[in-house]
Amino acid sequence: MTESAVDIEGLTLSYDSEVAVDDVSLELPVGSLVGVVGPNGAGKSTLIKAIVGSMKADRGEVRLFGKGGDANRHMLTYVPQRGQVDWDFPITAAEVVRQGRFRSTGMLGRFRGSDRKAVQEALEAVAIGDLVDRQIGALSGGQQQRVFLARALAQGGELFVMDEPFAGVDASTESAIVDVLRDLRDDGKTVIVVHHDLTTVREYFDHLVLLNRKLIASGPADQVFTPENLRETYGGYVAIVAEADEANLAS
């Protein structure tokens, strides 16, 4: 298999004659937790919606482990932000999950012993096996989160992109969260975050991608993460802050 699981060769996104992402080139390695990172508006989602191939390009390609087009779109596996998410649907928890298998079985396939298998570890991975019958919209933002974690670990794949999927979660829901990204790196697959907080960097991510609508910068955290980068892609303030924690982890 190619290192790279993402290569994204001066990719430009706009809405109408709005340019959203300009020119982006970059890599993504296999086996690495990525974190998208950037202001609002600065093009993070919409270069999520290139890479599962939910938007057009006007210039620019995106080839997922070495091919372009829809070639291996079959190895990705998407967690959109959860407010796309119709919550008033009369499905319950259980049901969304085994959405999961729907790539391997069909909408109509018959249930084999792997599919049951794959859901049932799925539910015990987000710790949501007394959820199992409950209407999707009854749940709460983090249990809601926990259950689309879980349908996506019953689809499977080798690379798994997620919009925001600690937005509006607990902090039990974002730690749970967290370390099934982990295990899923540690078991060689490739896991893309947008996220928006910046004192967890460091902690959850080893590679970066800062964004506004331009490449800041992207590479492994540790080199990424710096207060010049993150002057240029949000402003001083917040420049600011990365020294005061670079200054409070160096004493």
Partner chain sequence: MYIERAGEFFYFQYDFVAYALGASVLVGVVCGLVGTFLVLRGFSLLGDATGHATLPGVAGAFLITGYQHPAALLVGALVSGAAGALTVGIFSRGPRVRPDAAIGIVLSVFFGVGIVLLAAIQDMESGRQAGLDQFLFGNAAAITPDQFWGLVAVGVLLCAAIAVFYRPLAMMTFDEGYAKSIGINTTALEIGLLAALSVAVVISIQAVGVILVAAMLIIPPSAGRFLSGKLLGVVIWSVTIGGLSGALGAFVSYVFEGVATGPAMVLVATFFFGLALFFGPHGGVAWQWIRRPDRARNSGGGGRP
Contents of the next structure:
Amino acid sequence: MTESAVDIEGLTLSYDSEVAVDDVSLELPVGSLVGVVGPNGAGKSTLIKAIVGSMKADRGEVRLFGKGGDANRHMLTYVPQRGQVDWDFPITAAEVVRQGRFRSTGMLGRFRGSDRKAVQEALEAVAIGDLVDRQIGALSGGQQQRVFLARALAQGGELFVMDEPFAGVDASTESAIVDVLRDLRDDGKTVIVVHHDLTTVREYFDHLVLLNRKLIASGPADQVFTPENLRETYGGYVAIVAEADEANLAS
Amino acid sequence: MIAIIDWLVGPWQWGDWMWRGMLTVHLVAIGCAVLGVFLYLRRMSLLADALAHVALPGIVAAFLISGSLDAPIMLAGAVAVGLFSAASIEALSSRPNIRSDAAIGIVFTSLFAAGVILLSTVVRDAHIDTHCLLFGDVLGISDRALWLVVVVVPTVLLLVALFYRWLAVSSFDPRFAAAIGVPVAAINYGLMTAVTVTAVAGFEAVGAILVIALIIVPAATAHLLADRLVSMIAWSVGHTVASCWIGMYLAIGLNTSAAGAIVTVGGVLYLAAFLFAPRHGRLIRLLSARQAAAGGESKK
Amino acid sequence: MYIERAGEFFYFQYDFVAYALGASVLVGVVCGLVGTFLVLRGFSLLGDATGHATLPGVAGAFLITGYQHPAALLVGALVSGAAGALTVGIFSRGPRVRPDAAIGIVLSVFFGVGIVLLAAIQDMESGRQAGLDQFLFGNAAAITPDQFWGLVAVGVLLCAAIAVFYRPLAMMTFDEGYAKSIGINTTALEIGLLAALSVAVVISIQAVGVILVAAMLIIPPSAGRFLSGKLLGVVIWSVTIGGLSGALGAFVSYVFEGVATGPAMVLVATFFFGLALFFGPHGGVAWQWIRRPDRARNSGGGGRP
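Could you please show the structure of the form predicted in complex with the partner chain, as a counterpart to the form predicted on its own just displayed?
Below is the whole assembly, all chains and molecules, this chain first.
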């Protein structure tokens, strides 16, 4: 397919007094695993909000699978940053995952066999089997992240958007999540992930978006992940990381 | 033994007022307890405080405009002013130097003050009993109030049942809810409308200030005890029903304010849950922490 | 007729007018001062809880002493108000509790206890319960000279205490973690602030009443935030607006029959808040329009109230 999953044109986003994302244009191909990378306050989460549709643009447009507005929003599945929900909420892991089916069942629709099957498969994919009846606050950070990923899987969709899924997560969860994301990509889905850790960027993603209020670069990971681009994204102070990676690249 | 039964059964034989009072207070309390769970979980408990207070100016304003105190007009006035204040609170707290709690405090105290002044000047001759609005009178329920409650509360509960899934999702994770197409803002304002209507229906029974207790305290108690939303609602209703029964009989026995007694009992039950709830009670946690420490030492 | 009454007010034709005016100004000043720290620390509605929580103390003191002894009532109010504020602190800590709900619980349950006690008083022979009603909405005109000078003395002490502890209080308000790190005992300071709040509330309830005292703690400091970007500036504006609201409120309440002092003060304060909200140089609506007339705005962190 030549169509792009996400097509952003001249997008400018701002909070009350500050411009968070300035005139960004980019295209993300269908079936790619995309990392959005940049320093704190670079507007990564803001950009995600615009893609998800929870923030209005000052200027510019976001098109999903070729259509603007909310036309194709139903094809998008969003996994918010962990810690934005209330861990004291009286809800079990299984109930959170069941919420993933609420869009297709609607407000009053019954849970059919297919819904139950989707929930079951999602739970199996993230391997939290015996914890399903725990209250979510009683789970570890990694387990919580798996639950929210499972909710997204149960929801299904063509485009998955995840905000910092690896923040505060143990190593085994991180690799489990990466496996799930790769499976999604191999099924032809598009996955967008906001990511922090530069050392794993090249290993995880095949397409990168480097952002620091303005778009620094967007393209295949091996073309975009260059010391110059990183220096421009992060300013001088991550030169060390960049050089370390340069060494990696050389070897 | 017989004396106890007599004491329990007796009040029911003294006249209509007992079952009328019991019915009204139960309906109001259950409506409040169910709505309260959602308000509590959305961290909007204090909005209940604001909505209950601004219903007073709402009722007064409705009377000033229409000259009538019919139930629908009263409710419409309270809801209009309630939604107006909810919107102003939201607008105020979107300014960077006003926190949401300050915004709540500014809006409802101002409107309440305006209501009090109108009551004592312009509409002095109207038949609005300030004392009753503020403190309620469980044992002297009028037909009008009884009917209001009987119509309003079951309607509200039915709506909660219909919208349960959306209410639950948007309370837990509003962003996700918006992403799957739940009209989050409409649900939010719908919930506020339901709270205002229920509170106003309950004014004659328990008064504006104590209705706040009926909204917040059962949910807060239930949260200490429940791990699932359904069971939290059940605990909340259980707490409020227990408070109503114990409070009613205490009020009759001690010849004191029924609404006050119900709320006091509710507070005592909350304290009990706060201290002794399995797993989350403070005393229980203290004891188990000590036991764990002792166990750890004996292993050495 | 109104002009006549206004004339009376300004010539202090009656002594009680002077005392009522003095008490109202005192309330505005003290609440404006204490309220600034509460509002900046995000405890705005703690004043509301404390105000409502004084009711059982007032009623309890009446029950114990058997008559309306002013000092006893105020001590009772102080004890139960402080107990309410502390209870909010206890109920807000740890898992499965919500600080906002804690405020609501204390506010309504303490008030409920107060209502039970009031009902008991109503049954008593003494029948002077009518005097307790004025605690609900305040009646500055009923303040006697003795009470007035007592209130002034306490108020001055309170202001002096806050002046002495101004620096650590300011530090804690701005950055609690840092304050702790340089050796400020923030727990003690916090309890001190709660005590100051209780005293301020008790000083105020005779003039504004238990239900509306929160307004005088919240509205003047909130107005002050639009008028100055510095803590001392906010304090000064808050105290000024509080005092002015007290004076004008007492005036309005005297001129218009049936208008209680408390609600009148609150509405005057709200008026000032409105002015500050629109014309204040720090985040005022008008200034924002002038500065950035063109940009469509996204309210970023709004969230739920």
